[in-house]
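Read the single chain below, which is given as structure tokens and is the form predicted on its own.
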Amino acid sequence: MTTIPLPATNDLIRVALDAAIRAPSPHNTQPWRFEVTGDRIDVLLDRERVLAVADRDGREARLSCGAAIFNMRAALSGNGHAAAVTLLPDRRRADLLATLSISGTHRTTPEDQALARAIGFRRSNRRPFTDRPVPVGTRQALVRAAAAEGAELVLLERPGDLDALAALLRHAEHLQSEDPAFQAEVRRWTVEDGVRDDGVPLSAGGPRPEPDSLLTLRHYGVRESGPARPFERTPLVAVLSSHTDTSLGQVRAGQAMQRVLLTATTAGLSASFLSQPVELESSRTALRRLLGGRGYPQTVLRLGYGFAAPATRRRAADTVTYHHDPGEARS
């Protein structure tokens, strides 16, 4: 495999790839690779970065790659260019999740521009939110964002449903806290600030919630001696579900997840992931029952108004991208 100068579409390819690497991923593992040929970008799952304990089948990693795909689409649309995307284009290459081609000009809308701008500002915010309620119009916009990508976003607005989710969250967190292999994996991906370009830095881990907090957030290097903080009393929690639970369905759900997150960012909302209930099969099944058995829960989001969270570092696009000569044989 050779590395060659990019073709005339270099600037657009760079825009797309720089957006792609800003996608969220479990433990900030960044489980993607890209291969560029002319004006085409292949998106591949990086198996070496799939969490062996928390994400054995690569479901969350495929969601992350779907989010990266949506970022590329949004960045190109915001810059006036269209992208044609084919998902799972080659059955012989299971890790080839998508092929994106720059396919001409696009009439940019204000929404396109807002989503493209939001890519650089989106953060996972594990800190307390305020108790300011999210307006109905904003909630509806989040639901529409998921639907636009073929997924369903269910807002847990009834107290009973939120309490049930909180119980599933606590149970899953307890089981994972008692699993030495899971805890070792979390420690491997918790890093000192500024040391690595992946993993969750200590500064992004957030404080410990007070004991009576409704939601249990995952700990990333939170020191037990640190002061506990009060979190929001009535959090807005949303579950994103797909219509199928195949690899294709998961990649599509990842695109929907990212559209929801960017839509939230444009509305001034913060978001963090409550991954525990969907990482254990038993709690994921229970969560599906809670939602009436329709769809397959892919991710759980906590949404609200929070103070700015620090950005986590990313590997540079050049380090995760191969550039092919257009005449080069592909494996």
Ligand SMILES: Cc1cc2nc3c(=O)[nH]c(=O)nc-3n(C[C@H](O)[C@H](O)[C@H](O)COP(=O)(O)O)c2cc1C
Second form
Amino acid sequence: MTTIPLPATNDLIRVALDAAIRAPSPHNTQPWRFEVTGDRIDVLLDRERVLAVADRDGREARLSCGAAIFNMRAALSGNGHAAAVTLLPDRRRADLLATLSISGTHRTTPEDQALARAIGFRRSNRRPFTDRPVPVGTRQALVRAAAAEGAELVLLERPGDLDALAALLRHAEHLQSEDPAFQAEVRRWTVEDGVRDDGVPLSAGGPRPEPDSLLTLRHYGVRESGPARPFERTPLVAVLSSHTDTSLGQVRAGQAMQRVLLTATTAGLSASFLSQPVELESSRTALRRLLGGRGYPQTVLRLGYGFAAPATRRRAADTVTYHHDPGEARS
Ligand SMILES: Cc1cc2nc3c(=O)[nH]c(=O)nc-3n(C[C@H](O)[C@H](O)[C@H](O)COP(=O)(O)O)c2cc1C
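The structure above corresponds to the form predicted on its own; please provide the structure of the form predicted in complex with the named molecule.
Let's see the whole complex now, leading with the same chain.
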């Protein structure tokens, strides 16, 4: 392997990689690496960045890489370029999650452009949302976004379902808050603002919800000292499920998750994650049962109209990318 400077002609590779690294990831671990050979980008899971306690089998890391893959596709199609993507292309290399090749031109639609623009604006917003309801048309667009990527988004619109989810969330949050290893991991990834290019900065943690709030949010940092704030009275909560729980199903679900999040961003919606119930096997099973046993819950999202939330930092694309000499054979 030899490192060579990024060829000037490869502006598109740069566009794709700059989009990829904006993907969300648990505790902002950014569990990805990229290898570039000519016009091909290989997306690899970075095992060293998989959360050992919260994400032992790397499921959430694969979702994050799926989101990075979707960002690359969206950035390219928004700029008039087609991408051919093969997921899990080599059975002998489980961490090679995808190969993306830039493959000619693409007739860009307004939706493509909007999704591409949203990549830079999307962020996790852990602050209270307003009580303005999300219109039916927007809800349907979110459901369609997941379906377009081969996953299912179930909106918990019946009060009983929302209450049941809230109970699972509280239970899982309680178990995680009592687990010293889990808490140590959260602390390791909670960072002072502006100090590191990964982790969740204190400014991105939301305020403490008032005691009678329906949803429990993950605690980052020292917000316990701040005043409690009322959160939206009837939150819109959605569960994203895959049809299989294999690595392939999880990478697909990550693409669907990102398409949902970017679609939400284009509609002016904010979103945050409520992963606690899918991170513990027992509550994940209970959640699956709540959804009628269909599909495998991969993540839970809270959606609504919020106010600006800060962006979190990323490691620059160059620092997570290896450029192969195009003539060199792949190992
Ligand atoms: C699979 C997955 C699970 C996540 N779970 C949570 C969660 O339970 N609570 C939370 O506050 N944020 C959660 N996040 C959000 C990340 O912390 C966030 O994406 C990361 O800090 C980067 O910030 P950004 O989304 O604003 O770009 C999750 C993200 C992903 C991809």
